[in-house]
Every structure is written in structure tokens, then in C-alpha cells.
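Take a look at this single chain, the form predicted on its own, given in C-alpha cells.
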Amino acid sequence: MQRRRLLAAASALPLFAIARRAGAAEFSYKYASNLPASHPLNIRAQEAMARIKAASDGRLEIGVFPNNQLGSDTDMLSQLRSGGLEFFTLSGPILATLVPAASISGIGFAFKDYAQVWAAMDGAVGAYVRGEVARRGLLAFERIWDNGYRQMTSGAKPIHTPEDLRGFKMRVPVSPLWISLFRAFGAAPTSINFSEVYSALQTHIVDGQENPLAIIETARLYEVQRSLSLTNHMWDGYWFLANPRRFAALPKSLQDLVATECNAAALRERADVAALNATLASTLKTQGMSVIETDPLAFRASLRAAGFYGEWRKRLGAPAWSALESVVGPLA
């Protein structure tokens, strides 16, 4: 008799009330990234997820999984597309394996400074890429996160000029753009997922790698590389991506909350990366790396002579290329 009363009382309560009373969130989602937990992107993402949980009164809880905990970039992108993962941050040129137009943000030596970067990515270039992302079944939030200008490092010969890259075994992400860029320099690019970069450098599978300063420092790559060449050869940003079906399953108020908090966190993360970039070259020098200043114009001229810009104008198409050149001027 007592058991029947308890069952009857429980059945009279809404299911969500029972779950909330047990301390469970109404929606439990996951966010993943390939960057170390100590990177500004993951620090700000963690803060955003905490604010989302608090502002939703615990209805929405988004777990944070940094440092490739849920697999390689290709694994996590597949999980995102299937709905096994709700949110994922990914570099544009890597996203380009699914959305070719996403490569546009990483064209070599396209942006002379951050003013041009944000004019393009918060403007026509970013809007074009987000539209292409939507056409391929994903959702990209409005504000792209900063990964920084990419620099080259070497465990073998230092890189001073484009000629130093001839035959150089350079680790690059799994992306056609990076392969094309370094082949244009005469290098031997090797695609390796980021989770395997440290060991590949340590065992000399590759001679060097290229990444923004914040990643070189937080991933401790200075332990397995001897020199840092400040090339600014590519600007790199991370799109905050969502599975549209899982995102649409949230009430509109929670959708708005997630978008607002994630876009605001992106702006805070941009400021963090800018502050870090002002000091990281000196920090890496104290950690044992020699720091080499280079001439970006010499590298850009080498790419132009190799036909790199003409090739990518054809591959990306007139709309994307015109949007880029409207900000940075003629490239080819």
C-alpha cells in the first residue's frame, strides 16, 4: 500500500521536476577543443559554461573537454555532425575539410594586422563563411575566437628566409591549405593531428612545426624545438560550432543565452591572446629558444611567384576572394 502511494505521488510530478530534484540538469551537453586546458580559449570557454549553468538555474550544463580528450580533430568533427558532441571549436583551415570556404581566413600573409583581421572576420568574410558552414549542416556562432598569428619553429636548422624551407619537414595540421602553403615554399609538409605533435618533434619525425605563440608555450613545444622564427605567415581563428539539431532542442531562451555568452567569451579571449602575444616571444626566449625576426614581404613574394594566390583564388571562388580583398587589397 505504501509503495503504491509513493508511485502515485511520483507519477503526479512532471518528469523534469523529478530530474531537477535529483540534482540533474535538464540538458547535459558537451563542448570539446584540441587546445590545452591552460590556453585562453579553454579558460574563457570554461568561464562561459559556468555562467550559462548559473544563468539557466542549472537547467543547462555544458561539460568542457580540452586537449583532444574526445579524439582527434577529424573524430570530434564527425561527432559534432552526428550529434554525439554538441559544441566544438575548430580552426577555419581545418574546418575546410568539410567547408572549403573556411580556408579563406588562413590565406598566407593576407592580413597585415589585427585591424584587418577583425574587419574581415566580423564583417563580410566571416558572414560568408558562416553561411557556407550552415549549408553543410552545422552552426557557427557570430564571433570567431583568436588563435593568433602563426609562427615557425625548428629543431634543426633555423628558418631565416623562404629558401631555408626547401626540403624542410614541416608538421602541418590536417588541411589542404597548409599543405599547399608549405609546398609553395618547397618544404615537405606532413599532416599530423595536434595531439601527436610533441612526440613527432621529439622523435624527429618532422624537423619543425608552426603554431601561434600561445600554443607553442602552453603545449611546451619549446622543450623539443630550438629556434622560433617570427613569420606571421598565417592568421588563425577558431569557429565556435554547434550541432544545429541539438542546439534547436534547447528552448529559445537557452539558445540565446549560449550564443550571447559564447560570443562575449570570444571577445574576452581575443584580448587575452593579444596580451599574451605582447610578452610570449620574450618568455620563449627565456625558455631556451632563439628568436629570429624575418621579412614577411620576402615570404609573400615567394608565394606569389609560386602561384599560391592564383591557385587559391580559383579554389575558393570569386565571392570569397572578393570579400577578402575588399579588406586587405589585391593579393594575386
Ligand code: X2X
The other form holds:
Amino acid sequence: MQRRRLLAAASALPLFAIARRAGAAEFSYKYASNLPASHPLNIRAQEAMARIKAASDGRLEIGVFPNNQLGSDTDMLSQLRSGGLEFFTLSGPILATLVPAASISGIGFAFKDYAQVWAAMDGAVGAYVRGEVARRGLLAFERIWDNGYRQMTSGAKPIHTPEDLRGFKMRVPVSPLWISLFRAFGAAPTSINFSEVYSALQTHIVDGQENPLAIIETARLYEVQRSLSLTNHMWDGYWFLANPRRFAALPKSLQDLVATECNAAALRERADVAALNATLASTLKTQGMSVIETDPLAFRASLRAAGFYGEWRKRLGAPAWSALESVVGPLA
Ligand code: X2X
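Structure of the form predicted together with the ligand (previous: the form predicted on its own):
Below: every chain and molecule of the assembly, starting with the one above.
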């Protein structure tokens, strides 16, 4: 009797395991990014994925892989294109290695304030870029996520004026726009994926980098940099990208759910990043950085003098450039 019961219990085990598997998600997808898990982008993405799972009664589960767990931006972009990765957030001017028009959001000193950023990116500029993304075989959701206005940091000579950038070994993302921008400043830019930035600074492969305060804080770059120069030299945002084939494999109701939740999460993330960037300079000071105010007009003048605006007007073409100028006014 005892033995029969034991046997019955043992044979029930695999059945139980099968039942569990049948209850697993019907669609098991992945979302990845290059930012630390503590950055608002990942916190809001994680929240969105939890809401999607709940609202789909567990049919769609989207795993979140922050912090370059799936590789560098370059790796993740190719996984996204092949369908090995379903969702990925990527900065416009890096996406530009595949979709040249996506550089438009990164033009130096283009946006006077966030009102102009969102007017352009939720309006004609964003619509134009998303159209180009589609032509290159990817899907970008409507709302771009905020990375923020970028600031320069140095582990060597502090940056006060554009002259301090002459020959400065500056890490920039893998992107033609960023290289061009820092050449125009007279610096010596090197393209390095974000996955390698902390160690490149630590080992002095480069002397500085530039990123919004929320990244300097969450990626602990203050540990390997000494000074922070508030230059606001460009705004940057993350397109929430999907592999169109994998996205189309979802029933329409789940497609709508994902798009709605990701767009809503983008708006929450924008508010988080704006709030953080307003307070983090003083936090970074307490973490040992010297904080330097700069004259952005002097930096902008050096871009103008180097012909940066003329070059990019030509490279991006009339549709993108006039969409941008219709919001921010004439750029030169
Ligand atoms: O690589 C960077 O510096 C980062 C994290 O800001 C971007 O993704 C553009």
C-alpha cells in the first residue's frame, strides 16, 4: 500500500511538470538595453513588461536584459535585425549606422529646451525618422525615450572652454555624428561601445566621455572621472525598436498592448530623467567630482566655425533638416 502510493506520487511528478510548462507564456520575448538596471529606462521598461504580462493573462512574457547582458549595442542591433532579440532601445545617432536619418536628433545644440525636444520628436522629426527605420526593416514605437542632455567629463585636464578640447582623447559612441561633432570641437574622438566605457576610462585608453547625468550616476562613471563640465552640447534619446517579423507573430491585441504600454512607459521615463538631471549635479559633487559651469555659446560657436551645421544639413538632406528647423528655427 505504502509502496503503491509512493509509485503513484513519483509518476505524478512529470505530469505536474508538464502542467507547469503548459501554463508558461505562449510568447516568450526579450528586451535588452545598454543601461544599468537602476536607470529609469530599465525601471520603467521592467514595469511595462510586468503590466503586459498581467494584461495578457501571462500569454506574453518579455524578459528584461539590462546593462549589455546580451552584448554591446553593435551586437544587440544585429540580434534585433536577425530576430534573436525582439525589442531593443538604441540611441538615434547610433541607430544611424543602419538608418542614417536617425542622426537628426543628435545635432549639437539643436534643442533649446525639452519643449522643443518633444515637439520635434513626437512630431514631424520623429515621424520622419520612424519612416526611415521602417524602410530599413525595423519598427520604432512612436514615443522616443529620454537619455537626456549630454555633459562632458574628464579624468585628466578639466574642460572649461572649447580650447580645452583641442586634442582631448574623448570617448564617443559608435556613430558618425558623434565623431563629426567632436572633430568639429577639435577633440580626438574614439568610438567605443558603452559596454567598454567604464574600463576604457579606468585604464586611460581615453581621458573623458560625455553622457547625461543620470548615466554618469547609475553607471558610476564618477568613480573613474574627476571633473564634470555642464555643456548640454546635445540632446539624446532612445528609440524603442522591435523586430517586425517577431512583432507581427503576436496577435493584433498583443501588438497593441505592447505598443500602448511601451509608449506610456516612455512618458513616465521622460519625467524621471528630467527630475534626476535637475538634481544630480550636486549628488555627483558629493561623490567627488568637481562641477564646472561652461558657456554653451562658445562651444556652439566652435561647431559653427568648423562647418558642422553645413556638413550635416548636406548629409541629412532637406526633409530631415527642414522638419527640425520647423521646430527649432534656423540652425547654423
Ligand atoms: O553610449 C552612450 O554613451 C549612451 C549610453 O549614452 C548611449 O547609448 C548613446
